[in-house]
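Just one chain is shown here, as structure tokens, and it is the form predicted alone.
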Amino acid sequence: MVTTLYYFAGTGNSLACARAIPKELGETDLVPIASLREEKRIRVPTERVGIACPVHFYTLPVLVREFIPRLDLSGVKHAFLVATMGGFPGLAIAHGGELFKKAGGELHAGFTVRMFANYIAEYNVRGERSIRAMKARTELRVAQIVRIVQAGERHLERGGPFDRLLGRAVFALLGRKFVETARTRDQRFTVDPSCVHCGTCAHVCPVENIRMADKSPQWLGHCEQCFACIHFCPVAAIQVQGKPTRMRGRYQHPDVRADDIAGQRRVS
């Protein structure tokens, strides 16, 4: 069965997962979600469809939350979701199921993949040893996911009763507000004098939310909070106002380059 796998990534974790899946699953078309953000209705051309994306504040990224209901799933027999995360998955899988229902279909399988935590607005990134362990762990996890998807099994990783209760609580406290304000949170981004005016931030943004003006980046208010601009800046010049990001590390998945993230603006 041919698979269409839609993906969204900022620092590369979800793209690395999306690339690993076809190696085990077989014929798979990788399609960047950002390239279809202007399409009102998207027909899925295969009988199996997947979504690979990160967890953002205990739910799915706003771009993905808006994308799934626009899918035409009339010919789909099996749908799955792979949510990469650094911490707590919250309601990502549950919300994915709700969104597939809005699209007139069903989410048959939902998986979480623990990868490198990199939301430096709240915490620091870890070292090289953690990255090596992550790559080995991801390889094993993808193999598990593919076995379940190939078998067409129903498998939704929503956690136990306590996890679901906690997910609802933290989403109500933090996630809901994040979803409502995510696009304009780029107002908190600042640029250090160390900026070398290279334009990498504007180049890498998967939704073209940055333009260079007087050799400095300006954010345009439709941000996806993927932090690609922050992590791919070669001199770590971009900071989050009110957060100690200047003292925190930066991260890109070792197998993903800036051009790969920027390439999400067009169909692969």
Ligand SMILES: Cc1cc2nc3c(=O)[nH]c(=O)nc-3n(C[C@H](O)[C@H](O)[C@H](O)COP(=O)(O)O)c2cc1C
The other form holds:
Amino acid sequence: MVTTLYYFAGTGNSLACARAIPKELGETDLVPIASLREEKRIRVPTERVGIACPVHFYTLPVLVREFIPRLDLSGVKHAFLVATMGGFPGLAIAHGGELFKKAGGELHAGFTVRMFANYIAEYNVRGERSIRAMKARTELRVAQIVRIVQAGERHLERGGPFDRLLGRAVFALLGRKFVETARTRDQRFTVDPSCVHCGTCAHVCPVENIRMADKSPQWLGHCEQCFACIHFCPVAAIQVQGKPTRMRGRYQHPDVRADDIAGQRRVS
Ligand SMILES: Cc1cc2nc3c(=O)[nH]c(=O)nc-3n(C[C@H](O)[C@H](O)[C@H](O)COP(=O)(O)O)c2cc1C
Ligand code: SF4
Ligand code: SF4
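Give me the form predicted in complex with the named molecule now, not the form predicted alone.
Following is the full complex, with the preceding chain placed first.
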């Protein structure tokens, strides 16, 4: 069965996963979700469809939440979701299921993959050793995922009753508000005088939310909160206002380049 695998990534984890899947699964077209953000209806051309993306704010990123219901799933026999995350997926898989229903289809399998956590607004992102460990862990996890997908099994990793209760509470308390304000949360991004005016931040942004004005970045208020601009700045000049992000290191998946993140703007 041929697969269309739609993906979205900020620091590359979800793209690295998306790239690893076809090695095991066979014929798969990788399509960036950001390249389809203007399309009203997207016909899935294959019998198997997958989504690979990060967990944002205990759910799926806003871009993905808006994307799934626009899929025409009439020819699809199997749908799966791979959500990469730092350790707490919240309601990501449950929401994925609801979004596939909205599109008139069904999510058969939903997986969470713990990778390097990139939410620099809340924690440090240093750690060479854990990046190496993550790569080894991801390989094993992708092999497991592909086995389940290939067998066409139903397998939804929504957690046990306690996880689901906690997920609902955290989403209700924090996640929902984050989701509602996500696009304009770029108002919190600031630029240090150390900026070398290279334009990398504008280049990587998968949704063209940065304009260079007087050689410095200006955010345009339709942000997807992927944090690519922050992590790919070569001199760590972009900060999150009110947070000690200057001290917290920066992260990019070791196999993903700035051009790969930027490349999400076009169909590959
Ligand atoms: C805005 C934002 C919100 C995040 N929220 C969560 C979260 O709720 N739970 C979690 O486990 N990780 C969270 N993360 C961490 C990412 O899900 C994780 O690092 C992911 O693998 C990044 O994938 P990417 O490199 O493809 O963007 C968040 C990251 C960002 C940037
Ligand atoms: S402005 Fe930065 S955080 Fe927002 S979508 Fe663009 S690269 Fe991602
Ligand atoms: S990537 Fe960093 S150094 Fe380059 S223009 Fe943007 S903020 Fe300035």
